[in-house]
Amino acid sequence: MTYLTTPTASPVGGPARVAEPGEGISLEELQLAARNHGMPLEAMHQDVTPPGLHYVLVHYDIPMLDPSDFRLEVSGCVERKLGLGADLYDLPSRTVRVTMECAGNGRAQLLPRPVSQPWLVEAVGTADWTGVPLRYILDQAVLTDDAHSVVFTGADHGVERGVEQDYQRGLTLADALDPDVLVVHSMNGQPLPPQHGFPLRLIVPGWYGMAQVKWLRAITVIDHEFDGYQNAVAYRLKQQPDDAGTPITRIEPRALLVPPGYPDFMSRHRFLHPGPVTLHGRAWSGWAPVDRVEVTTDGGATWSAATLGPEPGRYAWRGFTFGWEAGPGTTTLAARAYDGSGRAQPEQAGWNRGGFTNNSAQTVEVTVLDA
């Protein structure tokens, strides 16, 4: 890796910067927000998110790759090196419906605010991903006895906190061999769009988005724990700058409401007419299927069980509804999810320097008009 100095770079290996009290969103953060986008919450009415509405986070630039000469190299602690091109499409494949969420979702709502991509709660989406099980590819390469971890390298290249790098993430061999981990070539039945990793990407169901390496060009099996930047420095829960931190893996439980009624253009404050209202939403967790959702229509004074929709599959969001008799006045709606592992979505999640895994309950302020 090459170490660089830029006017805004933190010290090499240093923590993300935390905004000063009262500091507003910077032009640099707005620049990130213009390149990356969240999913409009009304898109949750659909079981599967159209690719153009699915959230996008691109760390560096979108590589413009020619599929005719693009090859996925498999090497390292294997008996057979592989170079897969168009022949990968002929290998056994399967489709898995996966809800994907950015680890930084909710970052902009934390105080003090970590300075980075300023997500609110929309960094999520659900798609049908089709590809070859990674396990099948590794079986063809034949792992050697000293295989410990698998490193995935994307074709995207840039600088992060002073470190020049290809985007790389690693998984332990046990995680990599999960039968649902896929090398994906299609999204919702169509070739991957450029922003979603064309021609190939990794999908690790249940994990936050940082594990889903796009523009995948190399799979390298190594005999030790991967200590690259995106594993060892970034995407770790830290309270202090010098903390080693805890690695981020699976998605914490979250429920989101489709904001009811209609919005004010600038503030997005919601308005609706009095009477019976059916609230809709989605809930998910990377640890276990969601088995309960609660909703409040009075700012958290009381919570009641929502009605869950059909079980959608192990890794996809689950729909829920809640009947509400809306009376005139302004109130705050919220929802919270519980999963089968015993994890519960908090009303207020804990703080960390990177602004990661903030699954605090979403709040939606609404004004019910007079009849």
Second form
Protein chains: 2
Amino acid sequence: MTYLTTPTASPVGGPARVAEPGEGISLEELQLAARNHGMPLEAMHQDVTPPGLHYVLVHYDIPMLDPSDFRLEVSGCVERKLGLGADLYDLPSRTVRVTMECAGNGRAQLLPRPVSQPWLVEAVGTADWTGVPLRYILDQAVLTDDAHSVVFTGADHGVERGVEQDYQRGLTLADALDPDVLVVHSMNGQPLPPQHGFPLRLIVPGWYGMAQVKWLRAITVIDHEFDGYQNAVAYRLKQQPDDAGTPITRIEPRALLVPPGYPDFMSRHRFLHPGPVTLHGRAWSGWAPVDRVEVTTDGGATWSAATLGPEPGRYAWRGFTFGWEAGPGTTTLAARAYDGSGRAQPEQAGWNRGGFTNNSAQTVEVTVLDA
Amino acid sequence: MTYLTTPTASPVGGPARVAEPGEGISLEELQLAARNHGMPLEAMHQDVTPPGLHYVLVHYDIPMLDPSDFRLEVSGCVERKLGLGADLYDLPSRTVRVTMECAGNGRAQLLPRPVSQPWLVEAVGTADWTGVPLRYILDQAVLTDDAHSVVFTGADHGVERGVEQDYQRGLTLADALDPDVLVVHSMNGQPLPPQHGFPLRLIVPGWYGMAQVKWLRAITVIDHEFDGYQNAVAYRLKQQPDDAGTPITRIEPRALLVPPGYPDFMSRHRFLHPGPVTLHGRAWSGWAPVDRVEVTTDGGATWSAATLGPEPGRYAWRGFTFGWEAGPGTTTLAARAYDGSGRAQPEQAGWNRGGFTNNSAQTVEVTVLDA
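Can you swap the form predicted alone for the form predicted together with another copy of the chain?
Every chain and every other molecule in the complex is listed next, the one we just looked at coming first.
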């Protein structure tokens, strides 16, 4: 591997591990869960998720950056190096509505449980991201003939499995030149909040969150495939620690229901009154538009098609509703999504060592009260 | 107990319990940790905490309310009932900077661990809250002579330990008439975000978060002490389940350090380069202004006074700094706060069954690298 920064710290975090059977969430996992947060599912009532409800995952610390002396450096296999500051706001910009999901969403529901940020199903959100197409910036810099990949470096710095690093991800040139890939300065019409990458971040629509580099300080065009930690080691599907694994890219299809009724504080079990209920949810896929959602209200014995809402933008979740005549008793609700690429959300996804891309169908336990 | 709403659900959440020795965080606790979130401590570099970094605790679901048909009802022991909608924005308003902390902050560090929202130390934040003094509203309604307490009812609804309820808290008239108690419509100059109580919430400066009723829909003046669940059962210091306990009110003194250097992703252990380091932190107390902060860089063997920042408003945290000549090796940093009421933050606070008001000094493990 080649790193653009020099490792200096001694290793502290041990190798990735998998929890023992029956092992509760550890203090280390809880430390991550206290910093990072999911999206309370009732936020799916809104098309766009406000900051504070949109999920957040930060590998190291949130850099608190002063925009007045912040410059985005563009260099490497380019004819003209760039240093973009406030002038970036004058470049042509676009707004794209994007549903973003953490690649580790669903991790804590796998058995055995890979030990890392312990997401259940809430690591998702949808926002309107405004920025300058990366392609426009690379055109200004003029790629040289040997350009092969683009490396994005954040201002966030830390140690992971013994490797000191700035957070970095690479994209092949083909992926980087997609006109929907943006260098973003605004979220939902406001400057980026600190935890979402202020002042600048990358948005790669349709990809899991690991590609959406925050606090973007450098774009480096290289003449080979990027083999830094986050591409070559971390975000790969592996069965064994020494597998090379396959890289994680686009978001697998998933549907989530807004849990209906009202909750018990501690168990989050739901209560409803009997009668007609309209279930609401959202479904998305990074591979192709969602074209079918099915819902079960009897714990998976029968599934029926939900009513899809209006077609959203290409990369935003699609609303769905399902009419249910709720009769007294306790049951399990679930939903599953299908997309135009032929991908179907499974009731139980396969296991992998990093706990990634677990799009097993969400289940919602509800008790319908007596009339 | 008297409830202003009628319980209808059967109990599901069992009685409060305490974790067994060595028991990891349970799925139930994790569900809460995935919804609610603390403040990443690096946010203390800013005087005011933006939404999304400020801590959030929501007992039930976040109500998604339409302000156009939302009205705050004022009734009970008043001569004139009020129904306040958008006209509330025309009433005289004030802005107060308030550090707010969850009464359960520190719970997951107690041994044995009370099972509930598993906070470490991050359940805090500071915001500028703008709204109408409650006293002004009560003056408009004209209290009758039998007025004794004021009950605040939120639009959030759920079940807790078998009791179905709207979230409700009461204040005695003396506490409610404090001119700093506000019915708030704005946070940091913007309309309240949904998770902070949009469109209206109560702010009781200096008190723990349980008093800061969100989605405030009713203010009911009653002629007796309020004995609803959140006052009489939930937020009390108890040693045994059947203790009457003592009510939780104002925030105990606490100091927190911004962890210096950079973290290991999984362990959050910190690394620094050797040499002079300025440690930064914030300290607060709901009882009286903080007038001293002490810091240790040798694991508690010696403590020295930190340099206090400018005096903030009465209810906001106070910044502090501490100069440290960091030499190679691993050590533990900590800070503790003292306030003008004579209260001192302990290295180890006493235990209670609900896991409340645990202001034991935070510890930060750091490794200073070789030069």
